[in-house]
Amino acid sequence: MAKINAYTTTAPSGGIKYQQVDIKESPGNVSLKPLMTGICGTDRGIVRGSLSFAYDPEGYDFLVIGHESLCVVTDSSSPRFKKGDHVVPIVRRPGDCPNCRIGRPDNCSDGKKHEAGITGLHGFMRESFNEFDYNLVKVNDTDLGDVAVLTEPMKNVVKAFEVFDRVRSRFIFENVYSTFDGKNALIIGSGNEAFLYSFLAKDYGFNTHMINRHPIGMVPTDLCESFGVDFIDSSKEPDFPEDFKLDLIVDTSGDPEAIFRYLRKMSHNGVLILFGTNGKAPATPVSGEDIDFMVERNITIAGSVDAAEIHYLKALDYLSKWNRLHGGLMKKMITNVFQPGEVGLFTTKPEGEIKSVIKWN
């Protein structure tokens, strides 16, 4: 057993501590030290005790939290990695189902997968750990720097757009020129993944709108303007004109009221991607007219969770491209940097946050 400092919770009941814990050393062939670990809504949901699907690893009465990490290799017996390489650990580990066996644990069909820092597997918010090389993705672009910590959230976005590409094939979704020009996308929420979804929607060619019930600060505004994303503060501005139609909605909030509010603005053959989770969100009534609306317009609703190695690789490609095209503006998505030991950031979201990270010494 190795005693190390780590952020721990008790899943699914919640709570957060920074403490020394004894963890059985992994037999992995690559030794890692975290450089940065990101904090996201899932982490805060586990700490609040609002995500019932989280659970401790077998044999432990705690869970090391954290699934977004950029690490440096400190030792390696793998031919794929050498000391000093920067890597991103893969979060979801396969179970026994056919999807898991072909390298797609993101589509696990028997629920026997594990997710680091979430379901039955210790996460990355600790001083050091070992991994097998097949659970690591190398960051080849040295110019990315700290931006590479966004790989984990970005791979979720890439996976969700893969889902979008699959489900839109049931009809001709593009315009008469086979592009998305003139199509409207709405991203609900303004967390870091909402920005990444908005940026990829713009890459696809959508007129892209991001909406939330509060204003955003100067840095988020600069990001939206640089990418050509229209931000709407729904507490102050009218949503959309009566005849305005949405072709794609991605929800990052997990708020049923917001989802059904904008679903009624969808055009025929629209696609709604559900990504956000919020087990404590208030219930929202769904009427027969809502069902009629969805059926008569061929609207597709699809959930999307996690991703596979291929999505991590594509995520790094997108981050590299955007980092080059936007003059390093992507680094400004990291709005708050904390030292190990601070715990308040798990219970109180810093004002103006896009992405908060813990920087390990």
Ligand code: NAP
Given for the second form:
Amino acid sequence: MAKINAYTTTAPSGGIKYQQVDIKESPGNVSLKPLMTGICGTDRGIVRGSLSFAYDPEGYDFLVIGHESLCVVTDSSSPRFKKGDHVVPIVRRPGDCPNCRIGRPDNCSDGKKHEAGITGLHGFMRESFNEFDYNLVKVNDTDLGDVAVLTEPMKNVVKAFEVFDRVRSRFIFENVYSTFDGKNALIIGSGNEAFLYSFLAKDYGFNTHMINRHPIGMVPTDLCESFGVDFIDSSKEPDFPEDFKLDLIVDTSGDPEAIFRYLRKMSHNGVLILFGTNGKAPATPVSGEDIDFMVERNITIAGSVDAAEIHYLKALDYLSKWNRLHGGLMKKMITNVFQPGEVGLFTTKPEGEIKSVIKWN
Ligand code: NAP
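Okay, that was the form predicted alone. Show me the form predicted together with the named molecule next.
First the chain shown before, then all remaining chains and molecules of the complex.
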């Protein structure tokens, strides 16, 4: 057992503490210290007690929270990593199902996988921990610096676009020039994941719109301008003209009302990716006409959760590319930096936040 300072919750009921806890030394051939850990909507959902799928590790009545992390290697007996390397730990750990066995625990088919900081495995918001080298991805681009803390949220986006690529292959989705020019993507929400989705949708060539029910701050506006993303404040602007059609919707809100509102703007062969989760969002009515609409238009609705090692590697490539192309702007994605011990950021989202992080000393 080791005594260690950590952010803990009790899953799934919620709450948050920064406290010294007794936990078993985590097994692994690489010792790590976190440099930065990010806070995402999932962490806040767990702390609010609105994500019923979260649970404590066996033998504990608490869960060390945190799954977005950039760490430095402090000791290693692995030939793959040396002291001083920067690494990102993989969140999901495989169970025994066929998908887990082929290295795709993100597609786990019996739910017996674990996720650090979420389901049955302690997370990364603690002073130090050990990992096996096969659970680590190395950050080779030293110019990335702090931006590498976005690898974990970005890997979700890469996986979701893999899902999009698979489902769109059932028909010709592209235009006559085999590109996405002229196609419209809508990203619902304006949190960290929504920004990363918008950037990748732009990379694909979509006219990309991001929507929320309130304005965004100056840094988010600069990011939208630099990437060419159109932000819509639905409290001020009418959503879209009558004849406007969406080809791809990615929801990061988990709000059924918003999802079904925009689903009704879908073009034929449109694809909706469900990504956001909010078990406490109110129900919304779905009519028979809505079902007819989806059937008649061949609309695909696909959920997408987590990602595999390959997506972490691709995520690092995208972050490096955007970091080069957009100068210092990617660093501005990290809008709020906190010290270990602060807990308010888990319950109250700071104004203008894209990504809040805890910087470990
Ligand atoms: P976040 O910052 O909380 O993002 C959610 C966004 O949705 C916020 O900008 C929120 O706006 C907006 N929103 C809520 N209701 C809306 C509505 N009716 N219309 C428009 N926008 C609305 O969280 P995140 O870190 O970016 O993550 C996004 C979501 O994905 C979260 O639900 C998280 O739990 C989930 N998630 C899923 C996976 C996965 O593998 N599927 C992985 C990570 C995260 P306000 O903040 O202004 O309310």
